[in-house]
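Read the single chain below, which is given as structure tokens and is the form predicted alone.
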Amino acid sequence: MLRLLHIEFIKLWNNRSSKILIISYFVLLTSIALVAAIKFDIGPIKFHLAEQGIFNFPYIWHFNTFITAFFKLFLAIVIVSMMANEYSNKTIKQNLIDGLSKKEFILSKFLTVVSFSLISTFFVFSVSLILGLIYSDYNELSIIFSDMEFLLAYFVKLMGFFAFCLFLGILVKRSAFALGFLILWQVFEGFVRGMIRWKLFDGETTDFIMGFFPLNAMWKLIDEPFTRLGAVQSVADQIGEKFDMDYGVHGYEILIVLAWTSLFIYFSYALLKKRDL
């Protein structure tokens, strides 16, 4: 397995589109440190973001695997472009001449797919580790290392999501239109709960029933952060307002996206092995 990947890293490498996008994904990922920084003095009101509990333990872990996760476009591209290159190139074809089966094929591109979700989970957990010790006003080693599962669904959540592209890059072989079937399957997605609530369900009903499609499933891994903070919470309870939200990490949510990636990575070696290329 070592051998498929280092193979893949190679021809990523090599491609300087990828190798830019890459760095720059991981960059955007560290800048969330930069978010500490921003402060406003204006006469009597002085504002710094990081004393607004953002950085505390261990808010950190909701917080900053829901705004990452919204970087994972960059590499989403970079999967998509790997595959349509696959294709153009005719690398492909050639690999399975040399010897490469299409089962070890799919098998590389899936342990691509592992390694971004990996390397991506243990720099948010790098980053987020520093912010919290510099910042959070607590550090007790129970608190830090408590609601430690978000890195768990932040994981699944970008291995699902890249295991999609992946698909869609088998299925359609041109990057640009892969994304383009990306978003409009998002469209789709949308319009779906839309009718289904107009017509059919109560709110509460019709997002159990999304929970089951693959985009909808992997955005409910991880719940909007914000109405948790305490300052939010504050300003709610002053103007009589309350938020009643569940955010927590569900077994179950993680099982449907887990369920989606095994479909996508069959999917994906089904169409590989009944096409003749």
Second form
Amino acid sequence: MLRLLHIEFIKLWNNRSSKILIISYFVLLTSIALVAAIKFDIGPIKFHLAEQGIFNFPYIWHFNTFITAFFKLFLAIVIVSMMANEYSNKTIKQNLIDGLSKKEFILSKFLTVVSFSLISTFFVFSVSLILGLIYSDYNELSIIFSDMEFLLAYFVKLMGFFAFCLFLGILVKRSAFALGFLILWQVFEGFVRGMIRWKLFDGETTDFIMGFFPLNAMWKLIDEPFTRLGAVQSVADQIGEKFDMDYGVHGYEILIVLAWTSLFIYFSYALLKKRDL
Amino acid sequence: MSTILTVSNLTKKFGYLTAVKDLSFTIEKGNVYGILGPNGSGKSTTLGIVLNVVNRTSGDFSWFDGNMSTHEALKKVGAIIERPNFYPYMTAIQNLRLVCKIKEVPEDKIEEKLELVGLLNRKNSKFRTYSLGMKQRLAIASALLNDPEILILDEPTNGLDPQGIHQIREIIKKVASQGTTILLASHLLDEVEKVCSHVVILRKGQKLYAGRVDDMMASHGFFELQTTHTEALLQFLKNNNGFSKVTQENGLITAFLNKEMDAEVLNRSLMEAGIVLSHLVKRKASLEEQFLTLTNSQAN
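Moving on from the form predicted alone, kindly provide the form predicted together with its partner chain as a structure.
Starting with the chain above, the whole complex follows.
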């Protein structure tokens, strides 16, 4: 397993554009800390974002995993191109001839995806922990380590998304087209949602059905955290609006994404096995 | 003698096209094999199948008496198919290190093999800066990293200049002299004739011949003759039962033997008949001529 990871590491780390993208991704992950620096001090209006409760435990787990999940697009480019480049350089053929089995080839890519997700999760965990320790109003251990399921959801979300990118890379064989396909798929899911909502079911059933589509399932793993914020809720109370939402991470949501992940990896393998190179 | 590769009744269809048809042959240790055939005769497809990159339609193949899985066996094989495929953004050394990792062999042979193909002074240049000849040589170095039991080369001199072709052939000869089994696919017959001891000849995916190169050329050869008495000479050859076929081209008469005959004997009897030659050469048929005869006779 380490051998496969090492092989993939050599391929990625010696590629300058991959290296730059990976580094900037992790810099961006860390840069969420910069949010803490947002501070307005215009005469009577004093606003310091960090003081608004976004860095309170355990809310910070929810907030940070939600925001940093957007940066995954950077790594998506890396993953799609690491797959597609194998085809355009025909190195996949040489790898197989040199004695890598097709299973090992897919496994090496999947292990890379898992490592990326794990390292990202660890990064977000560390950055959030530090930010929280500095700014949080509550510092009891039991509060700090509650709601950790958001980190699990974050990991699963990244892994599912990257597995999807991997599959697209193999399916389309060209990085630009694969990324285009990804966007097209997002539009497609939106279109399906619109059609179902319009012609077939009410809002709730539509949401339920859409929960089974890959990108939507990943999106729903971590719900938006903004309406949960104390400040936002007090504003809502004043204007007589009440948010009654379920922000939790649900087991079945994780299962759906895990199922998609394994399907994508299986399809990638089946595709590679079937194709002549 | 141990068997390295056994191919039995291998068939590959691409849609309606049958690229390889019911092909069987074996590769024994220690010989230099050539797979010969015109473009599109199924050479590369056959190699692709045994190298695990093309799926077979039917039939079977086994490496090293079938004692290990194909990808394990491939770690003991060195192969280059058509174009050298490496990561363009990596240097020669980095690329070879990667190959070592895949083949699970130590990295200490890298310098030695680069030396062998004459690329040691360019070892830290990126692959994309290499010329085609250098890329091909790097591919050979990479294929030799594991000191393979068999070296498989598919059109190794394709697209190279004469100097590059010469370099590659020298390397092949050097490797062969060290006792490595070699399987060389090519449509260049003189190439095969120069380095191979055995041949498999393919046409349209079918095997026409498999065996020693010498056995294939076991004809009695032919004479090339020239004279001012062309008519008389043609008459003489026609009446002599030692010749199977006589052709005339640009005043040069070619007479094919159907039994052994010395040039001296022919010359003497022609002199006695009053025919004086200005040109007399006795030759063995080259592989090229044999190949053309073989492929043509099967075509009709």
